[in-house]
Amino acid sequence: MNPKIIVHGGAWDWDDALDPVKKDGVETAVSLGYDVLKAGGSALDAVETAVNSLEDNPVFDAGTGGYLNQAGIVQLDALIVDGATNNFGAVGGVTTVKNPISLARRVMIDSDFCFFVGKGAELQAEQFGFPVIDNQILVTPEMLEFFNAQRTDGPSDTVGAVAIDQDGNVAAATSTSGTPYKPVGRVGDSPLFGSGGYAENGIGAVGATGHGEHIMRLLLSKFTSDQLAKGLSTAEAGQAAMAFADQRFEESMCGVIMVDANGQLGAAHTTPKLAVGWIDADGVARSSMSGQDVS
């Protein structure tokens, strides 16, 4: 199996002055988990790494430079699945963390369990051996100014990869501060296993971003699968998951990237952009705004 890794940096809208910056962070990342592949890394290996990369970007809403609740505190959700098993790693309301994605990587892989918020998450990761950061570590300039304002709107979103290893294997990981000025405890779809992220041997794994309100209420990212796991390509499976998100909301915003048991890519969005990145046939980082020729 040849190994594809796609990553993406939030669907939504933004002025286009932040595409290069955007453009640059997808790339990096993308390249980073593309050579965890490469050197026959696993699936899990290379989202976790482009996923690091994504959220120790302040350009992004995940981990440095996630928006600020109505508290002033930056909360972080992530989801990790393992599609060799359809088992999951999950925290929620996390604030002493600087990556997210890795505590529910060891939540999935060295606790009984597939799910921790809040302090009982951040004790995990005091028992797995993370350090314990400040939160205003992850508070930059742009988002204070945000909380400061009470603003609600924001130029990013959720980031995510999903990749296929030369095994065949696939996993799935995701990873958000959520929305601007959210209210102390809300949690979006990033952390749910079949909204935020979803993983499957033999028929791919999903990733999916943008309004999380809907994207829970839609399971998105286990019905796109279920369409891949119906035959459908992976341009087909992204056009039937937008058009039922249309079909349930006025207003749908979101957006899904994939890749099939066949290393085929994807993504679809309704929102005005899809920020991904992912690795051409001649080994190249390529990105676009616009989530369009994925290949």
Ligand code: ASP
Contents of the next structure:
Amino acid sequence: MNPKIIVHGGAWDWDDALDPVKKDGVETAVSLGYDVLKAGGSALDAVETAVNSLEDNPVFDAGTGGYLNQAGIVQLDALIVDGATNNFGAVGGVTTVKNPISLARRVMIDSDFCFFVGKGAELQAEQFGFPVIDNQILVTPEMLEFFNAQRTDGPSDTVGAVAIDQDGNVAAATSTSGTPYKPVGRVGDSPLFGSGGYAENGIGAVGATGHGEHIMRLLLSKFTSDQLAKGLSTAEAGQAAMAFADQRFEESMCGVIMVDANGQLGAAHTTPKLAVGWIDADGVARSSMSGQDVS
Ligand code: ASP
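Okay, that was the form predicted on its own. Show me the form predicted together with the named molecule next.
In what comes next, the whole complex appears, and the chain from above leads the way.
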């Protein structure tokens, strides 16, 4: 089958002046992921590659340029899901690893466990041979300004990718520094299986972003996947998931991206904006700040 990939750079509201850099970031990331798929690589390789690019891009709230927590530390969470095995790897509260999505993948593949947090996750990283980084290298001047102002109202720029490869295997990856000026130890939906992401061969892959305390209580990615499993199109599944979110929460402020088992892409959100990048039927990288016109 034709491989497909879609990425996101967060759902929230932000100044339109930021749109061009976000557009550039999601198009670059989705192109890198697609290169992997075109070369016959797996959906897992593609989502990890795309998310690595978004983590390294200071425009987004993941990896370098992430928000600082109340202790002035960039505290990172990530989840990767393999639809072929329905296995996942996750890390939470990591501060010494540059690309937590790659650590999550090693946890999934090379450990007997699924989820490590804090010091334990950092110890795993060292044992896997990841370089131990100084947290300060993740801090950008913009995010330091947010921290110094103790702002909690920043745009939500968590990143994610979902893909289907030529063999029909699906995968999802999500990475974040969470919310601005979060309390130490706060973990949102992003690294939680079924909340921040979900993937199952024969159904599809989903990634979520937005208000974590809502998303985790909705199990939003699994809910969306369940709509695909019922036979809904990606557009219908997105609408159903957002209606579910709005029914439970007055201002649900969330969004999802997805690919179904036929390679149909989709995106939906209850936030004013959702930054998405995808590869269209002609193999061209496209992007949108509304997620409405994904095809
Ligand atoms: N869902 C993330 C969290 O609550 C934030 C985001 O998606 O931007 O940690």
